[in-house]
Structure formats: C-alpha cells, structure tokens
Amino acid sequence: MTEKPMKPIVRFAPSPTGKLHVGNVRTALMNFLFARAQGGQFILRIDDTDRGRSTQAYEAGLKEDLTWLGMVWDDSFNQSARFGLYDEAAQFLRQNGHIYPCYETAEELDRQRKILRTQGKPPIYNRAALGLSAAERAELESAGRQAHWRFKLSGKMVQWNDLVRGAQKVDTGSLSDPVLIRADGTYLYTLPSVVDDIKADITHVIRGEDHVTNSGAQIEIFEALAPFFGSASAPKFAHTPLLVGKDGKSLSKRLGSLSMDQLRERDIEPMAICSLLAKIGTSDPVEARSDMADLVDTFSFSKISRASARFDEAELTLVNSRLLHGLSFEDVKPRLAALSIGGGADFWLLIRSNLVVFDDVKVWWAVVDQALQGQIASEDAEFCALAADLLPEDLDADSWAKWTQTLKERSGRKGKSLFLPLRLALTGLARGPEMDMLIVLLGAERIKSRLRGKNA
C-alpha cells in the first residue's frame, strides 16, 4: 500500500508595519489557492518581532483585508508570543557552533564591503570574528561592543527543485553569513521564520522570487535545527515572479496607492482583485470570476510564468466592470437594499452593463426614481415637445421602437439627431442603458414632464 500524500500546510506571513497591498496580496492568494486546491491548511503568521514598528491597528487592518478578499485562514499566531522558543533555538545553535558572535559596527562593515568592491571581489563578510580569541571578545565587550550573531554557512552548494522555477542551486560560499540576532538581542526575520515553519509543520513556502538566495541559507538553518526539534526538513519552495507595472517597472514606489483599503474606497470588488492577481503572469486568461472556488479549481504552479507579472490598474478596472456585468439580481439584492435602492430585477438587469464600480448604481437609480431635469438644447425643444405629445400612455418593451419610428416620420430626424436628444432629455446623460426598457421603468408621466423641460 502506498502512503497517502501529506496535505500541504502553507503560511502567509505579513508584518503589521504597514497596509496590505497588491504585491503581498498576490503572495497570500498563491498560498491560499494552493492550500485549498490540495485540501490543505492556510496559516496566517503575524511577523511582529519588530515591536517598534508593529501595531495592533495594522494587524487588525490586514486581517480585515484578508477577510474582505475571501481568504479565511485556518489558524493564526503571532511571532511576538514565541520569543522564548526563539531563545531556546538560538541557544542550541550557539552551543553547537552554528552561530558565532561578531563585533563590527555598521560603519566598519560598510568599509569592508567598499574595499572588496574596489578589489573586484564579492562584498561578503570576511568572517574575521571567527578568529577572535575569548580574551579579544572580552576586551571588545568591556569596551562597550555588543555582539550580533551570524549563522555559519557551510560554503557548499544548496540545491532544491523549485515548484515554479525548477532546479535551483545557491552557492553558500558566495554569501555572507546571515545575521540572525542583532546586537540589541532582537531577531531578524530568518531565525524566527525557520523556527515557526518547523513548529507549524509548514510543507510549502510560497513567496516572491526575491527570496531565492535567502532560501539557500534557510535550508542550512533548517538542517542545523533538525536535532533541536527531533527531526525537521526544509519545506518545498515555490518562488513566484514579482509584480511590475504595465511599463515593466517596479511597483514599489506606487504600492501606497494600491493598498487594499484604498482599492476598497475606490469601490473595487474583492473578487476583481483576486481574479486579476490570480491570473496575471500565468498561462490562463484574465477573466472576471465571481467565486473564489473558480480560482481554486484552476490553480497550478505549472501555469505560472518565469516572467514578471504585469499589474495594470486599467485592467483591474475592466475586470471589475465585467464582474459587475455578470452578477445576477440575487447576487446584489442585499447590497441594493442596503442603499435603499428598489426597482427589482428589471432595474438591475437593465443598468448592470453600464457599471464600472457598484456605486455607479446610485446614478441610474437617481435617473429612474428621483426628480430630474434633463438636458434639452434650444434647437431640440420643439422636437422634445413633439415627442411628449406622441408618447403612448401604456409602455412596454415594444413602445420605444414604435414611438421613435413615429417621431422619425413626423420630424424627419434620424440616427443620432433622433435618439440623442431623447436620451439627454430623459437621463441627462449621453450614454446609458437600452432605452426600450428604461422608458418602461420611467413611466409615461415622468417621461412627458422631462421632455417638456420640467423636473420629474
């Protein structure tokens, strides 16, 4: 009997030091879709070890954003509650010679890097601290130097099969030994992340391709910590291409305008955001999906391109409008009721194809339900008055065609000069829903009043 494959456990690990934006939402989405497609678990890990910058407000905000987007997590924990575990892991690494104390200042390290660059060498740490004797370390500490702690890389080639990038290898001999603990005793990202991945049984780490090199070092840290946890192995990795703008340039300077709270203020649908972010940079077409299940069913790492994923705000707006155009009356009934908008299914089906964002529904409800004085140019006043006189009292779906045909015969007008003055007089707008059903919703009395230049 073959062993049943283990269901994946993935994690999204934002820092509550800012707002959730399209870049990290895409990472969250890849984790969420993979977990759901495989029947696994999606863990939310709050990386709040930086207590100076992390805030409860940002944490609450990112949880609200994920919930709004439809990415509900199966479990959640904060790194700030695990410092004791990190301390134990760090002590194990010290005792087993995997990390070592260093005393260089930031200025001294910067000077080292500049010298190496002028010599045409890679600017990696020279490991001078490994040659310090106990007496020399004591002398530095007595002079007020506090040690930061680096992980001693093996210098070997680390290899893995990346689920997006294929076979990968990192020569750890070309890297600086990473700092795991700062001089003030606080932890950088790497050690807590590895400890938590082991403790939470994370099977897959799905993140941006800017972490590829980090993975080489982290795999060695996984191996070093395996005895401390009894057994541990590095998770599988999937490094996805980063988002760029439609011009191919980095989005980093524009992410402030692409945060979830700002997109929500612009009335962008959460499923429009997910529909776009799930498919850009893949072999699948970008289409408006109204249900997260559709994205789950079509997710596959094999579809993700190695090229950068291009994010275009205009494309997001287009997906948003197409999503609205496909929603049924039952889909939006509660939202219409919340805005005190009536009209029923006839109203929604008539106006939905004219919406870019849902809030546009207010414009069309005002046209149908509220007093309005349409636009009537002086040269069209006589024509509009004639139209009012010729309007049938009982209106149905065929009335528009019959009415305009009669107007054409009586006025001699045709095409734009026939139809546009009627639309402007009845709606105040040059474009909009099909007039055959709109006049039914407006009713004969209101139409006649507007054609005669009155508020109605």
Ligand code: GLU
The other form holds:
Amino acid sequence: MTEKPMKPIVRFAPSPTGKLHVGNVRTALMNFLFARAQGGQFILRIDDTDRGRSTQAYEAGLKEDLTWLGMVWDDSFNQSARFGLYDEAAQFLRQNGHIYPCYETAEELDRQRKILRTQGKPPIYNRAALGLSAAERAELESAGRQAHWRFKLSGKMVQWNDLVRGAQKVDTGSLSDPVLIRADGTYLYTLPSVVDDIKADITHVIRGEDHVTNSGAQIEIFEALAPFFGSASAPKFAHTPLLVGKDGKSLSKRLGSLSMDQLRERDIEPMAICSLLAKIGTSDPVEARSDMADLVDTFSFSKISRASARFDEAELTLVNSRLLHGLSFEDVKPRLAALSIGGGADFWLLIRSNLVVFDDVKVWWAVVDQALQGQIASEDAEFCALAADLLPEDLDADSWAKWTQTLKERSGRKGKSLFLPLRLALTGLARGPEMDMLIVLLGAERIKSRLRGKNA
Ligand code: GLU
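I have the form predicted alone already, so could you send the form predicted together with the named molecule?
First the chain shown before, then all remaining chains and molecules of the complex.
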C-alpha cells in the first residue's frame, strides 16, 4: 500500500496589536493560496501572548479583513489560551538543559553589547550565566533577581532548503542564545510559535524574510522539543521577500494608510488587493482577477522572486478599475440594488469602463436617472438648441451617429466643438460613457430639456 502524500497545513500568525495592512496580507495570501492549491489547510493563529498590546478589537478587525478578502480559514486558535502547553514545553527544555537561567538586567546587557561593539566584535550574549554555580544563582535570587531563560544554541550551522530562497545556512554560533521566557515569566514569540507549529502539525512555515535568522534558531528548538511531542523535525520553510514601496524604500511609514480598513473605506475591491499582492514580486504578470480560484491555480513558490516586491498604490487603483471594467451585470446586480440603483444591464455595460471605484457608479446613475442641469457655455447655447430641434424621436444605437452627422452639416462644427458641448449639456461632465448608448438611456425628452438648459 502506498502512503497518501501529506496534505499541507499552514498558518498565518498575526499579532492583534495593530491593523492588517498590505504587508501582512501578502503573507496571509501566500499561505492561503498554497494551502488551497494543494488541497491543504489554512489555519489562523492569533499571536496574542503579549497581553498588554493585544486587543480584541484588533483581533476582530483582522478576522473581518481576512473574511472580506475571501481568505476563509479552516481553523483558528489563540495563543493566549495555551499557556499551559507552553509551560509544559518550557519545563521539558529546562529539565533537559536546553534552556538556562540568566540574571543580567537590560542595562547590563546593553552595556556588554556596547563594549563588544567598540571592540569591533558582534554583540553576542557572552553566556556568562551558563557558568553560574547553584550557590551563585541562589544568591542572585535571594537578592531579588528573577531569572529570564535563554535557549542554548548548538553553535552549529543550521541548513534548510528554503522554498523561495533555496539553500539556506544560519550559523547559530554567530547568534545570541535567544531569550524564550522573560524575567516576569511571560513568553516571547519564539517558543510558543514552535510549540504551536508542532501541535498543529504545520508542514510549511511561510513568512517574511525578516524571519530567516529566527528560523535558524527555531529549527534547533523544533529539534529540542521533538522527543517531548513525539514529533518529527522542523517543517519546511518559505521566506518571502519583503514588500517595499515603488521607490524601493520601506513601506513602514505608509502602512497606516495601507491598512485593509482604509482601503475598504476608499472602496477598493478586495480582489484587486489580492490580484496585486499575489503577483507583485513574482514572474507572473499582474492581472485583475475577480475569482480567487485563478490566483490559486497559478500559485507556485518557484515564481516568487528573491528581490523585494514593489507595491505601488497607483497600480492598485489601476487593477481596481480593470477589475470593475470586466465585471458582468450578474456580478454586480446585488451591489447596484444595495445602492438603490435601478439601472439594468444596459446601464452597467455603458458605464462600467468609466469606473475607478465602484462607488463612481452613483455619479453615472445620477446622470441617467436624476434631474440635472448640464453645462452650456453661452457660445454653445444656439448650437445646443439646434441639436434639441434635430434630435430624432425614437433613439437607438445608431441615432447618435446620424444625429451628429446632421448637426455637423447644419452647424458647420466638427470634432471637439461638435461633440464636447453635447456631452457637457447632457452630463455636466467633460468625460464619460459612450454617447451613442447614453442617449438611448436618457431618452429624447430629457435630452431635449437638458439641451435647452433646463434642469431635467
Ligand atoms: N506573529 C509573528 C509575526 O507577526 C508570526 C511570525 C511567524 O509566522 O512565525 O511576526
């Protein structure tokens, strides 16, 4: 009997200490698309061990955002509900000499780092605490010092084959032993993440490349915990290049305005965001996709470039408008109804290519449906009145061409001076939908009144 290939299980692990923005949405997408492409599971892990900074409002917000984006998770859990498990894992590491107590204060550590730097040496923790005798530790504790706990790195070269970056090496001898438990007993991110990855059978850790060094240390923690959980070794890793601005500079200062709630407020389509974030920094072109399945089908780690992905807001706007231009009436029917727009397929097909955001539809509906006084310059008043007199009674798709031909002959006008006054008188705007269909929707009565300068 052949063994069934293992379906991937991945997780997106945001900390609910801020709003979801384009940077972390890209990480979420990479996890989601990979899971769906492989028929695997996408887990949402809420990294809320920092009780001071995590809030329920942020957690609710990020869940709302992921749902809005169409990234439905198969399971979700909060780290804050799992401290018992982390305590057990920490106890095992303690008993097996993988973590050791340290007593230096933050100021002492800072001073040591400064000294090392002035000596031109890397600021690596000196492991002085490893040399403390039981009596010295007892003395420090009786003097009121609380231990924080560091993981003892092997000092060896940790290697893995990264699904995006290829062969990776991290020399753990060049790193400080990471602190896993603070002096107040709280956990830093490092240990709970590994424990949860083991417990949830995570097969692939997909995250930003700012975690590469961290992965070197975490792989050793996976190995140290394997006997306790009876698990295999570390999962596979994929570290994606960071998102930068179009100028190649960090987006960090702009991320506030690039949060999902801000983009939603600006009426950007969720699928425009996904279409762009799934493809920038890959070998695929950025195309407006209205169906997540298209992004799933074309996902592959091998397409992700090693260079940073450039995010350009103007490109997002462009993808958004292209997406709208391709939507069918069926796609938008409920949305039009929600805005109390009674226009049918004719209306939608006429105006969709003028939309940058969906909300623009209101402008065009007002032009077609509500009384409006167009713009008529004094030098065009006579021409517009003539146009009203010459307008055919029954309007169809050919009427515009015939009408403007007659007008051209009768007025001697041509080009812009022929067409623009008509558009301005009928819509109040210098640009907009094709006039041949617009006049059919407006109807002869309304057109004549507007051409005569009436509010109609
Ligand atoms: N909460 C961590 C972060 O946002 C998760 C990192 C990881 O994916 O392991 O950086």
